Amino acid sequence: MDLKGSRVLVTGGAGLVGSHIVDRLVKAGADVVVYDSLIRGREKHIERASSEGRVEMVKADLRDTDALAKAVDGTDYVFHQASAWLRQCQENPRLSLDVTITGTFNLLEACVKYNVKKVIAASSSSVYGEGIYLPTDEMHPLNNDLFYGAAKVANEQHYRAFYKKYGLDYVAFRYLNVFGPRQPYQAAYMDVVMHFLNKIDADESPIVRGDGNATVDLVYVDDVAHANLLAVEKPVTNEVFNICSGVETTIKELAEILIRLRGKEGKLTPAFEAMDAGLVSRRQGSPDKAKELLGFEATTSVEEGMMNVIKWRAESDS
C-alpha cells in the first residue's frame, strides 16, 4: 500500500515505538500528525522526520476529547501507541482507566466518527501475565493481575466491540520487550539496561535482581515499527499479534552482553540483589501467527540493537 500523501495520526508519536513509527511513516511519503502529552514522550524524538518531512505536532492528553477530534478529522490511519505506562498504573490505577481505557474509547470514537480507515494499536504481552507455557501464543488465557495489563484487555475488547458494531478496521500487538534508542528510563522492564550502563560505565558491577534466571523476550524498536507498517499495507483485520523475537534472554544474559559491549569483560561481573515484586519471571512469545499473516520477522539481534542503545545513549549525553 503507498502511503505517500496519507494524513496518518500518531498518537505517543513522540515516544519510543511512536517515533519509530513517525521516522517510517515520513520515509513513506505520509502527512504525520504526532499527539503526545510529551510526559515521558520527547519533541526531540521527531526532530529529524520533522527535517524530513510534513509532521505536525499536538501536544495534547488522550482525555482531551476536543483535541483529539481535531487531531482525528481528516486522517486516514491511526496508530495508537499512547498509554498510561505499566508502573505509573501499579502507583495511581486510575490513570490505567482514565487515560489508557476512556481515553482510547475517547480516540475510538472520533476514529468512527471521522471515518478512519484503521486502528493499529499498542497492546502488550502484560495481558497473558505469568505464562502457563512458553512460547506464548495469541491462544494463551489472559492472565493479568495488573492494572496495567487490565487495561490493555479492556483496550483489545472494545477494538472488537468498534469493529463488530462499527466496522472500524484494527490490528492490536501484544508488544514483548520492546528495546532501542529513545527508549524511557522508567519503563517496567527496560530500565535495567539503563541501570547496568551507568554502573557499567562508572566502573561498578551492574546489579540484578534475583538470581539472574528471569527472561526477556527482547524486539528491537525498528522492527517493531516495521510491524505497525505492515499492518496496514496487509489486509488483516480484527486480528491480535505478538510483536517478538521468540527468543528468551535472561537478565545475568544481558547483563553480560552489555559489560563486553563496554569492553570491561573479565573487569566486571554481575552482582545480585532481591528481586522486585511482581514482576513476570519468564517472557517468551511466539512469532509464528505474525510471520504467517503480516510477513514479520525480527531481524535485529539483541547485540546489534544493544550497540545502537549505547550510541544512542552517548550521543544524548554529550
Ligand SMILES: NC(=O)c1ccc[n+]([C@@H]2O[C@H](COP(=O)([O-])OP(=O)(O)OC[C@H]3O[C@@H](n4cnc5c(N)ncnc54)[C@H](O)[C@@H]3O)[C@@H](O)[C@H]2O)c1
Contents of the next structure:
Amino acid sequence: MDLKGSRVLVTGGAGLVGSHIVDRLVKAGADVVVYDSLIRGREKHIERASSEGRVEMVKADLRDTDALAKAVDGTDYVFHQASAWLRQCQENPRLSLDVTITGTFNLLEACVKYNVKKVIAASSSSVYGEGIYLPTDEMHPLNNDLFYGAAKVANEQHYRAFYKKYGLDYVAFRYLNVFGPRQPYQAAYMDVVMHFLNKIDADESPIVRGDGNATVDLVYVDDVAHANLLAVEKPVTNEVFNICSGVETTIKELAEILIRLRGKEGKLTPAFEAMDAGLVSRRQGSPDKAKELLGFEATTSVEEGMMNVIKWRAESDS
Ligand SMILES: NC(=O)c1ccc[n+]([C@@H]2O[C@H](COP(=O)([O-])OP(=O)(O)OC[C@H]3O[C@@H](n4cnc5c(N)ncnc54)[C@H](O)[C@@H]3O)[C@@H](O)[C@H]2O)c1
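Hand over the structure of the form predicted together with the ligand; the form predicted on its own is what we had up.
And the full complex, kicking off with our chain again.
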C-alpha cells in the first residue's frame, strides 16, 4: 500500500498494536504522528520506525483536548489504539469512562473538525463477554459485564453516531487475543505467555491456573497491523469486524508449545494451580466477515509468532 504524502495519527502508537501499525505505515511511506501518554507504551517501540521514516512522537493524553486538536489538525487517517486496559478499568471504573469513552469522544470531535478521512479504531472481543456460542461472529450479543467492555461498546456506538451525524468514516476492530513482540508484561490474558516463559527459562514447570482448558484465539500482532492498513485501502465504512485467527488454543496447549519452542520437551510439563477467576473461559472468533469484506486473513502461526516473542525477549533482556 502506498501512503506517500499522507499524514497519519496513531493514538497509542507506542503500545503493542500501535507500534506495529507504525512500522507498517512507515513502510507505506506515510508521515506518522504517534500520540501516546506512555503510561504503558515505550518510545523504544518506535525507535526503529523513527530511524526508517518520518515519525513524530507527541507525548500527551487523550483527555487533553488541546493537544489532541493540535495533533489531529492536518491528518488524513487516524488509527485509534489508545485506551485504558482491562484490569485498569476494573480497578478504576471512572478512568475507563474518562480515558476510553470521553477520550475517544474528544478524538472523534477533532476528527470531524479537521476533516479526517477515516478512523480505524480498536474495539475488543470483550464486548461479547462470555461466548453464548462459538465461533463468535459479529452478530453475537454484547454479553459483556466489565467496565472495559462497557467502554468499548460505548465507543462503537459513538463511531456509529458520528458516522450518521457527520459522515465520519470508520471501521472498528474487535481484536481477539493479540500477541507478539513488545507485548506488555501485565496484559490480561496474554500475560500468561510471559509467566510461562519466565518459568520455562528458569527450568521450572509453567504454572497453569485452572484445568488448562480455557481457550484463547491468538492473533499475531503484525497480522493485526495488516488488517488496520487494509481498512484504509478498502472502501468499507460503518462496520465492526473480529480480527482473529479463528483458532482456539487451550492454555495447556500454549504452555506445551512454549516448552517445545524452548527445547525443553520431555524435561518440563505444565503444573496446575487454583483458578484465577474473572476472565472468560473460551474465546474463538469468526474471521469470516473480515475475510469477506477486507480480504483479511491471519497468516502467522502461533509457533512462528511465539518464536518472535522469544527472540524479542532475549534481545530486550540483553
Ligand atoms: N492486546 C490485545 O489482546 C487486545 C485485545 C482486544 C482489544 N485491544 C485493544 O487494542 C488497543 C491496543 O491494545 P494494545 O495491546 O496495543 O495495548 P497497549 O497497552 O500496548 O497500547 C495502548 C497504548 O495506549 C497508551 N495510552 C493508554 N492510555 C492513554 C491515554 N489516556 N492517553 C494517551 N495514550 C494512552 C498506552 O501508553 C499504550 O502505549 C487498545 O485499545 C486495546 O483495548 C487489545
